[in-house]
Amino acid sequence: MNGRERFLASFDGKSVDRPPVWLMRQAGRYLSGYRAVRAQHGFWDVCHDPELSTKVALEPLARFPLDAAIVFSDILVIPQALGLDVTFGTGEGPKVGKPLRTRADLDGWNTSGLIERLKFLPNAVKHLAGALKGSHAMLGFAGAPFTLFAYSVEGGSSDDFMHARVMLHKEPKLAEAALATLADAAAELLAAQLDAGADAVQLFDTWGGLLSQDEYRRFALPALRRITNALRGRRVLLFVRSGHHLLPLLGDSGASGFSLDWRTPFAEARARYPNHVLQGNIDPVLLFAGDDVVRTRTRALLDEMKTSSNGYSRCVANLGHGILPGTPESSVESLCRTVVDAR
């Protein structure tokens, strides 16, 4: 099997020789080629240029035995396309120049012709898929509605996203309307990526773990279902960081599978979701602990996968969040090689 064949077989519940492996944020600041590109081009420039986007997306595939590529982009392309004035300062997190605080703010979102302003992303998917020529699986992605809502209300990153969480309770109708708008935008963007050649797509709910079960059930799940209903029959993964307490609810999202963070044991998730794709869940911090630690933790994950699943069916080896800046390349190599050697 090549990487794409292995990924699709595992995702679809068929027999595989070993789990496919790819890593969240596998193209990023820990790689010298990416840093060289970013030294000459702004972040948004790389996202909007298919040549540059493909260049950085291919670098980890040339360096490590990965089975899938993920298009290079950012979850905040949707708020940017809606007119919220998203910027990335040097050494800073994202800033939203026009945060959502009132109904008038929401009414000012530019939803007309949205996919035209986002066409650079399916264009990048098509360009990358052409470069891969079927050798590796191709993933697209988008931000999940609550996470996009959190940034859009807060005006940037935060430890607690207080303004966004207060709005859920103080102005629930406004919050629900915004979440529905973001969900429809994400569904349209993901469909465009799938149509452009993506084999699967992932929704990143980076801040969903801040919500209680009741909050996630009321606000996040209806928005997620708007997306999965629109993409019915297509491969959709959902990642909720710090979402172990939400695990019992995720089956109601309509997603085909779940990316697990490092706080959710693989066997526990498999017992609850025997027929879903499960992906994860190595702590990215452990990649700083040395090759022996990485190999030991990866083997433990593989053992959990094999004993709790039908072989490695519907299993994907990955991290429990994105690769961190400064991660040693040798640790990434050790992780990937351990998976490749699995039997």
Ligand code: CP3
The other form holds:
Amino acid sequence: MNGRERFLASFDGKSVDRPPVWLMRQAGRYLSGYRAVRAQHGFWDVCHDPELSTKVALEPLARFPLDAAIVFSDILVIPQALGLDVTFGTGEGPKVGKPLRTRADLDGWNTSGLIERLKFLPNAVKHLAGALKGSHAMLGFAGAPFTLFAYSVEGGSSDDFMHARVMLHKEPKLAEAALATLADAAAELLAAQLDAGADAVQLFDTWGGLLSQDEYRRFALPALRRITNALRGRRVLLFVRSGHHLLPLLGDSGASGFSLDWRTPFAEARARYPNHVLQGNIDPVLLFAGDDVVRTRTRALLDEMKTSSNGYSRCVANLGHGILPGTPESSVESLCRTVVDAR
Ligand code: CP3
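Let me have the form predicted in complex with the named molecule next, following on from the form predicted on its own.
Below, the chain from earlier opens the complete complex, with every other chain and molecule after it.
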């Protein structure tokens, strides 16, 4: 069974002898090959060049026994294609120029021909698919509407995303309209990646955990449902960072599975969602604690994932958030090996 076969079998509810494994943010930052490419090329140049983005997406697959590749891109391609000015300064997170603060700002978003400006991403998927030839599962992705809204309103990263969260309450109609626009863009972009050969897609709701249950229900879920309704029947994973309190609501998102962060107990999520795919949820910080810690934690996760004496189903081994810059490659190897050797 190759990586793609294993990923699809587990995702679609068949029993496999070990879970498939991939790692969020596996293709960037911590890898020397990526840093060498970035020394020569700007971030957006890598995204827009199918040869370079494929090279970067393949690097972790050559280094570690992973079952899936994720296309190289960023969640902020959507605000950028809408006309916001997105830049990545060194070590300070993204900056979004022309942030959304008024109705006039939203009216200025350029939604016509949006998918044409994002064609580079399905093109990158197609190119990566050609290189993989079915050996590994291939994931596309997009930012979840609330997380894209948070960056677009705030103008960059933030601890509390004050402007974005104030807007939900002070100008709920404007917030809902922006969330709907972002959701429609994400739906179109994910459909294009699936049509280009992605086996599944993941929505990253990195900042969704800032919201209360009431806020998530009112603002985030309707936008997520716009996406899953448009993608009905296709494989969609939803990652909500710091989202333990939102777990009871996630079933209403329409996603086929959830990527759990390390603060959500796997067994609790499984009890609540017996028929969804569950992915996760090793704390990326543990990869700095040495190989023994990594192996022990990975084995404990495998025990939680095992559904019966005859194997694993609807689960994907992964981290609880993106792999951190500076992560020792030996830890990544230990994690993957422990999963691969599991029986
Ligand atoms: O394998 C991969 O995961 C690479 C593809 C990928 C990137 N960003 C490339 C990237 C993916 C899946 C993302 C998702 C992403 N981007 C998220 C959701 C996941 C998460 O970590 O919560 C978020 C919140 C972003 C926004 C973003 N983009 C930030 C905060 C930053 C700066 C800090 C950083 O490195 O994460 C980026 C820039 C970015 N996106 C880089 C990479 C490799 C670093 C840019 C560089 O090389 O200079």
